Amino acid sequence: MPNTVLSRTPFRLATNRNADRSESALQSLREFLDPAFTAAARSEIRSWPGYAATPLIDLTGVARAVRVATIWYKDEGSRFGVGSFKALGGGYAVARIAARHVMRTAGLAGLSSLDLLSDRYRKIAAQATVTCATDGNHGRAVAWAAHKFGCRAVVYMASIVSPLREQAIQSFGAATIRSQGTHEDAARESREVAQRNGWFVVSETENASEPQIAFDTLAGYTTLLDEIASQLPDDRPPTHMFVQAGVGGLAATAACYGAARWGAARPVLIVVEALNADCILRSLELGEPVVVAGELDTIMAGLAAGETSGYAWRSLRVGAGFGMSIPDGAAVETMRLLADAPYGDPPVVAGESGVAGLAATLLAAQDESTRELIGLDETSRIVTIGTEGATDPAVYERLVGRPPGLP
């Protein structure tokens, strides 16, 4: 029996009734995010000042405790000083919006992100306004990129966004508007105002002002997946990936990247959500998109979405193996586990949404029936993505019991 690393709290697991590992499914996943298109996005992001690959941490001690070969944790807490993986997606989308606006206005045939960093095009770029809805991290990334590449930003926030996360968004010069409802309510308000004012909605969903913006966002996410592939020993693919989801963009990108990189050897993808915001799990269970209504009450604010992106669903419908939803308590325990490092692994500072994939991994690995269902054993090599650091230090201190970084 594996050790009980986390409390044995209830979670949900659903098998994707449409999961397909055939060659035709592989090809559809490759075509959804064209490898040449995503490679160009990664090349541009890597040219930005301050770019550095984030660490892939080998949690050897924890892996041994739950009887698997390896658990890797991709720590996105240092990404561009923004604190989360969203700097790659929303950041790249904003850069391309600014570039396309300058090209149209100035009659240019091409323009890179680096061109925008000079003063030459700042006045033209400033004519473009980007907007988005956020539970915190996406808005911060959009505000950061708008400041960097010269746009104006207006960020609509769900009611659960903490004051410190709002201040972080405002620190980049963005205007913030707080919705009284959910992420979906904030997204609707953002979209309506953008349509009236000619603004650009930055989203990985159909809410984006144009499909290109959504696909630019997903292409940016492939940067971290490509880093993971290069950081794995001997370029051996993992057997499993546990990837958390709000509307599903990162998880869908993982499905597409895995198909393009590893083909038939791609890892089993488990999509992880909060128990009270499990629209993807229910969709995988039913075989068609399901909307979860209500307050979506969870401390994992980045996962508080009631409806999956249509773009993401096209990939997850065949590319996800399972859906899993976890309780808030498991996330808090995992934050403390990473901070305390009781199994001899390096201490890690991680936010409450950032640990969801790892928390699901540990819950699954210490449950015998789940191990059997999803194929975990002593040879399993598992990748998890720590999507955020302590993006709200006050929340982190309240949940972990000490400020980020203190022993």
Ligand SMILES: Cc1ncc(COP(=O)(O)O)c(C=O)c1O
The other form holds:
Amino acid sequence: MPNTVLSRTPFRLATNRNADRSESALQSLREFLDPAFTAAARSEIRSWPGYAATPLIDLTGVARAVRVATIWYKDEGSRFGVGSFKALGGGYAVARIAARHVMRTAGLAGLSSLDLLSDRYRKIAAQATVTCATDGNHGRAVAWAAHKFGCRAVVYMASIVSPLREQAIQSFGAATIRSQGTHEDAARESREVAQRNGWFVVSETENASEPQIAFDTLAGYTTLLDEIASQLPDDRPPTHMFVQAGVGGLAATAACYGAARWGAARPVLIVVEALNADCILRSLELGEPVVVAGELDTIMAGLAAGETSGYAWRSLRVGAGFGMSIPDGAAVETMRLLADAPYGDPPVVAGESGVAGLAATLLAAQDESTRELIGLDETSRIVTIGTEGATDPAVYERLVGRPPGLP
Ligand SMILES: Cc1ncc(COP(=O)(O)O)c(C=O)c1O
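Complement to the form predicted alone: the form predicted in complex with the ligand:
Expanding to the full complex; the earlier chain stays at the top.
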């Protein structure tokens, strides 16, 4: 019987009956995010000043406690000083928008985002405006990249987004606009304003002004997966990846990257959501996209999405093994577990959406029937992605009981 590391709270698990590990499914995942295209994105991101691979932390202590071989936690808290993995996706999409705008206007070809960092093209780049809707992290990434690559940013957000998250976005010089309604209302407003003014909507969903922007976003995310692959201690692929999802862009990227990198030996992908915003789990159950209506009430703000991205769904439909949705309490306990490190692992500061994959791993590994269903045992080598640090320090302090980083 594995130890109980988290309280035994109810969670949901769904088997994806369309999961397909055939050679043709493998090929379609490889083609969806073409490896040459994603490699170009990674090499551009690695050229940016301040780039550093984020740490892959080995949580052997807690892994032993739940009777698996290893749990790795990819800690995105330090990513480009933005605090989350979104710097890679929205950040790269903005860089490419700025580069395409300058090339079109100045009649140039082959401009990299690095070229934009020189003062030469700043006046032209400043004529382009990027916009998006955000729960916090995506907007911060877009504002950061707009500031870096010289374009204007206008970020829309729902009324419930916390004041500290809004301030973080404004600190990069972006204008912020609060919608009176939900995230979906904010997304609609940004889309309409963009259409009227010729702005660019940065999104990994069909909200993006052009599909290229969504694909650039996903390609940027492959950076963190590629880092993980080179940080693993040997050439063996992980057996499982637990990846949290809002609209599913990161999880879909993990499916495609896994197929391209490890082929038939790729890890089983478990897509993790909040119990009250489990649109992907329900879609996997039904075999077609399901919209979850209502408040999407969860403290895991980055996961509060009621509808999956159509782009993500195309690869998750065959590439996800399971959907799992977890209660807020499991995320809070996992934040405290990482901060207190009672099993001898290094302490980690992590935000409430950031810990979801790890929380799901622990809930799954300490439950006998779930272990059996998803194939977890003492030899399992599990990758989780800590998608954010303490992106809202006030929320962190309220949930963990002390400010980020204090022992
Ligand atoms: C910290 C964090 N983790 C995970 C996600 C989910 O990513 P996606 O919307 O690509 O599924 C988000 C989205 O905003 C996020 O902010």
